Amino acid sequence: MKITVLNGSPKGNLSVTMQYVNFIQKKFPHHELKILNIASQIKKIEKDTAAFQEIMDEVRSSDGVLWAFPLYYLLVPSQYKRFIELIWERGTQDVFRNKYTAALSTSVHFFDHTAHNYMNAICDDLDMKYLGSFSAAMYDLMHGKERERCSLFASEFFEGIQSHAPTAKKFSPILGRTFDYIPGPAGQRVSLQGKRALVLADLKEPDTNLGKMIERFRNSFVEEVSVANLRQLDIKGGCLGCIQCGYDYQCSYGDQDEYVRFYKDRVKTADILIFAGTIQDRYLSSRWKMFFDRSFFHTHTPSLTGKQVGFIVSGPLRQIPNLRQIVEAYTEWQQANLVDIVTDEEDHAKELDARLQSLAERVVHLAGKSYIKTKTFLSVGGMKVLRDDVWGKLRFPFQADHRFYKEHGLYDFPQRKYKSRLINSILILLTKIPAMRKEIYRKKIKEQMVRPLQKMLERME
């Protein structure tokens, strides 16, 4: 069989992801895996319609398609995202229809599920026959059991194609909706009270729902709120995955474009950040993805700590819970406070006016209180993944992360809590005695769990 591998790594063949593809090829030499470097050639693919058509011809002539990519900022790289957009923009969805497909990624398992949910949904939207996914840690291939797992994944993929295995869609199609937002007059204007606010937008035309929502939001303030349009920002390209920034947060692009200077001077100095964009396929635009990917020059270190963040989104966010989770995870992991996500899914313009007015009032109010929501699994679990990897294999390439984690107490491994370890050891020994175990579990444990909290409350009296 011929399998077209759409390579989503900006590093082309010299990528961790492609080593897994090479492994599959060696294990199954009777199948042809035709690798097409998508992400590393995206500028050519955009400009040269013949190059794009060659890719479509390869897909059309293949028995199956393998989407292979590294994980960049909770999703696929921006270059890969742009290729997916081109499929729809150039009306070539039929090339993919009824093709058997699967996805393979490499990462440190930091929100790999959101990237795979995205790719699964894209395949469903293209009416492909999705046979599953394989999410590998970067160096899983070094371990025998993981090689066996990878071989089995590939074998099941090939067998599924050969046997014409039935498949089912996991994600419902996006339902379109027409709503022309006509904003009403602003209510009582809010003062920024000395706080700095910035609206970041990917705005094609001002006379769109997104443009009108941005303007209605800005009109809620006494002071002028600046808007930075990502389309007007000089960004030469997406993240290259070179990890040069790992040593000291210095991006390899340097002064070749405006991105790093803009991020440091405008984004990081703002107290209030509003991200505004229109949904394209199952995410925001590839331009937005490029913005997020390029912010990786801060590597695995939060760079928006303490900021109040809002999202203004045009499009069917309620139908894409995966995107909502990405937004929530991004903000929470950045140690910022997600105040609200306002979309144009309201039934009436007055309701949308009220939501935008409320967002304006709340970002200022909460900025004054320096309020940050409590953490959830999104950031607690995510940070533990990064903590362990930066402490371990990633310490050398990401020395800047290691220094930051060490200085800010992020290496909070439980084995270092010696008092807890001593108490646990004593109690575990006591529970070896049946009578003591009965006394502790049936009579004492509930009382002792709440006792520290009760003592704190007693001190407040």
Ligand SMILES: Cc1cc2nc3c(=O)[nH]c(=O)nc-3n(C[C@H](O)[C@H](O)[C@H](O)COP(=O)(O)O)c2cc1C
Second form
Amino acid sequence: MKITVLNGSPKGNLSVTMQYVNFIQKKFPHHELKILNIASQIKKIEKDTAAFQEIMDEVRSSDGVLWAFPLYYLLVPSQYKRFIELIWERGTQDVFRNKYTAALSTSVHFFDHTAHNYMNAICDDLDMKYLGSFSAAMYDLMHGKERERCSLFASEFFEGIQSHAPTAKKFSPILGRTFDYIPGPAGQRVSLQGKRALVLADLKEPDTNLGKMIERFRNSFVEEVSVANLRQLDIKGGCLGCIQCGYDYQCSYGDQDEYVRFYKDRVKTADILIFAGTIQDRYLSSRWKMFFDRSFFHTHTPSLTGKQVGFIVSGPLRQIPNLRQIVEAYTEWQQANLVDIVTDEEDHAKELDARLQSLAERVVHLAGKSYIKTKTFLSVGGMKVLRDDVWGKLRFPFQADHRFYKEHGLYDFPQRKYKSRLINSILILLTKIPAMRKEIYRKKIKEQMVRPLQKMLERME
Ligand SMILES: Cc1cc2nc3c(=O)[nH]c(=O)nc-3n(C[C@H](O)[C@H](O)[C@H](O)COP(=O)(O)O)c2cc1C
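Switching forms now, from the form predicted on its own to the form predicted together with this ligand, please provide the structure.
After this comes the whole thing, all chains and molecules, with the earlier chain placed first.
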């Protein structure tokens, strides 16, 4: 069989992910795994329609497609996202229809599930036959058990194709809706009270719902709120994954384009950030993805700490909970406060006016209070994953992170907590006596769990 491997790593063949593909090829020499470098060649693929067509021809003549990519910012790299957009822009969805497919990624398991949900949904949108996904940690291949797992995944994939296995879609198609937003007059204007606000947008045309939502939002303020259009910003390309930034947060693009300067001078200095974009397939645009990926020059260190963040989105966000989770996880991990996500899914323009007005009022109000909402599993869990990796294998390449994590108490292990350890030891010992165990578990435990909190409340009286 011939399998087309669509390589999503900007590093081309010198990619961790491709070593997994090479491994599968060695294990199954009777099948041909034809690797096409997509992400590293995206500029050519975009400009040269013949190059794009060659890829389509390869896919058409293959028995299956393997989407193989590294995780970048909770999704696939921007270059790969652009390729996915091109499939629809150039109307070549039929090339993928009914093809058997699977997804393979490497990562540190930080939101690998959202990237795989995205790829699965894209395959469903393309009417492909999705046989499964394989999400490897970067160096899993070094372990015999994981090699075995990878081998099994590949053989299941090949067998599924050969036996014409039935497959089911996991994600419903997105239902389109036409709603032409005509904003009403501005309400009571809000003062920024000295806070700096910036709207970041990927805006094609001002006369779109997104353009009008941004304008309505800006009209809620007494002062001028500036808009930076990512389309006009000089960004030479997506993140290359070179990780030169790991040593001291210096991006290898340097001053070759405006990105780093812009991020440092405009984004990091704002108190209030509004991210505005239109949904394209099941994410925002690849331009937005490029913006997020390039911010990786901060590696695993949050760069938007303490900021109030709002999202203004045109498109069916309610139908894409995966994207909502990405937005929530991104802001939470950045230690910023996600105030609201306003979309044009409201039934009436008046409701949208009110939501945008309220967003304007709340970002200023909450900036004044320096409010950051409580963390959830998204960042509590996510941070532990990064903490363990930066402490361990990634410490050498990401020395800047290591310094930051050390200085900011992010290495919150091993838990010394001697008092709890002593109490635990005594209680564990006591529960070895059946009568004591009964007394503790049946009578005392609920009381004791609330006791420290009650004591605190008593102190307040
Ligand atoms: C810009 C950038 C963003 C990344 N984002 C994530 C992420 O969100 N989650 C994760 O688990 N790993 C993330 N990683 C780690 C890569 O997914 C991982 O190193 C991968 O194995 C690289 O594969 P490659 O060598 O095939 O490109 C990121 C790496 C880079 C350079």
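Heads up, when I say rigid core I mean the largest set of C-alphas that superpose within 1.5 Å between the two forms. Residue numbers count along the first chain shown, from 1. All values reported here derive from a predicted model rather than from experimental measurement.
* Taking the rigid core as reference, does M56 move its C-alpha 2 Å or further between these two forms? -> It does not reach a 2 Å shift.
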